[in-house]
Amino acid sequence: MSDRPVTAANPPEVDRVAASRAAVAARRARAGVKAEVAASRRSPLDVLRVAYEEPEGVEGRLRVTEFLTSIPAIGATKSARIMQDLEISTSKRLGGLGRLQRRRLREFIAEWVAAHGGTGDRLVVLAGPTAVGKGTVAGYIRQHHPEVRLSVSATTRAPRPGEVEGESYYFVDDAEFDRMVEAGELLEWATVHNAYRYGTPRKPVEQAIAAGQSVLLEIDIQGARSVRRAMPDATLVFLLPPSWDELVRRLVGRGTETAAEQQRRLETAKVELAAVDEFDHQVVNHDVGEAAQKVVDLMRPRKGRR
């Protein structure tokens, strides 16, 4: 055994051995991720999701060049061109990308997946803060764009004036909602505003996508995150208000909540607005028809988009 003093430059032999083993294990883990992507057993979008959520995890430690070249049909030359177009350094790891770089890379990968047989834009999730007009925009799409299939959510809250069972929502009691959760019948579900539960029935969505139909989910932000975990190829669209003052005006003006509930929803909205960078696209709801058209355009084949 060496008599040399232990210093930062001269760690104990056991530390070097442990570090070497850890490095080998990390390389094998990253190689496993790349192999899964290369064999199409794992979506590249799922790798990005995990890397962004856990920057120091296995996926997050992948270099962007390694990640890109693991995707079928992307070689070293094409990868270099992509990195240049996206303005990403070759030394960057997935977990170390900046906010705009993350968004640009995910948008590119989403387009690649859609063009190479993924669900891509066939499943679009529309979410945003309370009172931003998600339901109104979705209703406009239902009325004016029959080619788009809207998923109908289940909820434990009571119907509001004008809402139709099976069209606006499936209105269920707590016992039935519990049964749906336990049976695995919901793609996602969440408790919203510390009050009612909302969830997306899984089977109709999966059947529509399998049939090649476009499906729009109009759900809350918690639900959008759950859908991304369950179906990484989904495209997430964040609906924004023209301004904070306009959001407040819309919430108060609709008159469907008590003053206390309005205040609770506004506090929630402040938190929800901070999630905008998690989404692939942003649409500002200045005008319902215009916002609806932008969402529908995102669901069309890319060559046909405006």
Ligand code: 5GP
Given for the second form:
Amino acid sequence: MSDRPVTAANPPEVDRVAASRAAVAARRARAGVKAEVAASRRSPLDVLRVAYEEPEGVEGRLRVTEFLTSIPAIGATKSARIMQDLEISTSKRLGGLGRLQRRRLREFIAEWVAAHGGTGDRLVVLAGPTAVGKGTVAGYIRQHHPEVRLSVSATTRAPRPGEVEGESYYFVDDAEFDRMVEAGELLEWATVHNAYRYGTPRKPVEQAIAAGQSVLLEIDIQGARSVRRAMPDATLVFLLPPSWDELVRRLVGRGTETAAEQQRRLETAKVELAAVDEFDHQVVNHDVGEAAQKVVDLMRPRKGRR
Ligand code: 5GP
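Given the form predicted on its own above, produce the structure of the same protein in the form predicted in complex with this ligand.
Entire complex below, previous chain first.
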């Protein structure tokens, strides 16, 4: 035991021991993450997802250089060059990266994963705030790009005029939705606008990806986050309105909701717009055809679109 006075700079022995034990445990946990990536048991994109969500967690405290060199085929020299290209200083940890650096690093790693056999752009999620026109863009793709497989969701809401069972949605009651959730048949699901439940049937998506086909999911933002958790290699696309005023105009102009419902959806849209940074790509919906083309282009093999 030391008999120096206990100050902030000189904590009691017992605290020092606890701190050094915690540091050893944290180092060990970080080494575990690196080993999993090195053995290809964990996607580097999943490590990034967790690091960005919890900057002070195990993944967040990993240095960028340690993270990069844990990826098979990236050595110290390559890692240094990548960091220079991405303008990230050598001392940075994943959780300490700024907004732009996060985006650049994720884009780089997504390219890398796609080039090394990941699902990459085969699972593309189109999300965005309410009334931005996701449904219209998805409908346009369904009509003009028959080569794109669009996932058909299950929902507890009633069909609107013109909607077709098995094409627009699978319309199910609450009991059937409960059953699907319990049986693990949904890749993700969410209650949207505090009203009805919507979910993506897992099987068709997994079958398509296994067969090397691309699938597009048009879902809400909570759903996009769940997909990222379940399938970290998925590409997330955020559809943006040309402006806030335009979003309000579209929501009110649609005339399908009551005034109270419109207000509620606008509140949701404000919160949802703030999620844009979590997405890999942004597409502004100036024109439906153009926006649809951009989404379809993102579903093509990366080499072909450069
Ligand atoms: P609507 O009732 O207007 O067809 O859709 C309402 C919202 O539900 C839209 O934002 C749409 O993207 C979302 N949605 C549709 N299918 C799914 C799904 O399978 N999962 C999730 N999370 N959201 C969905």
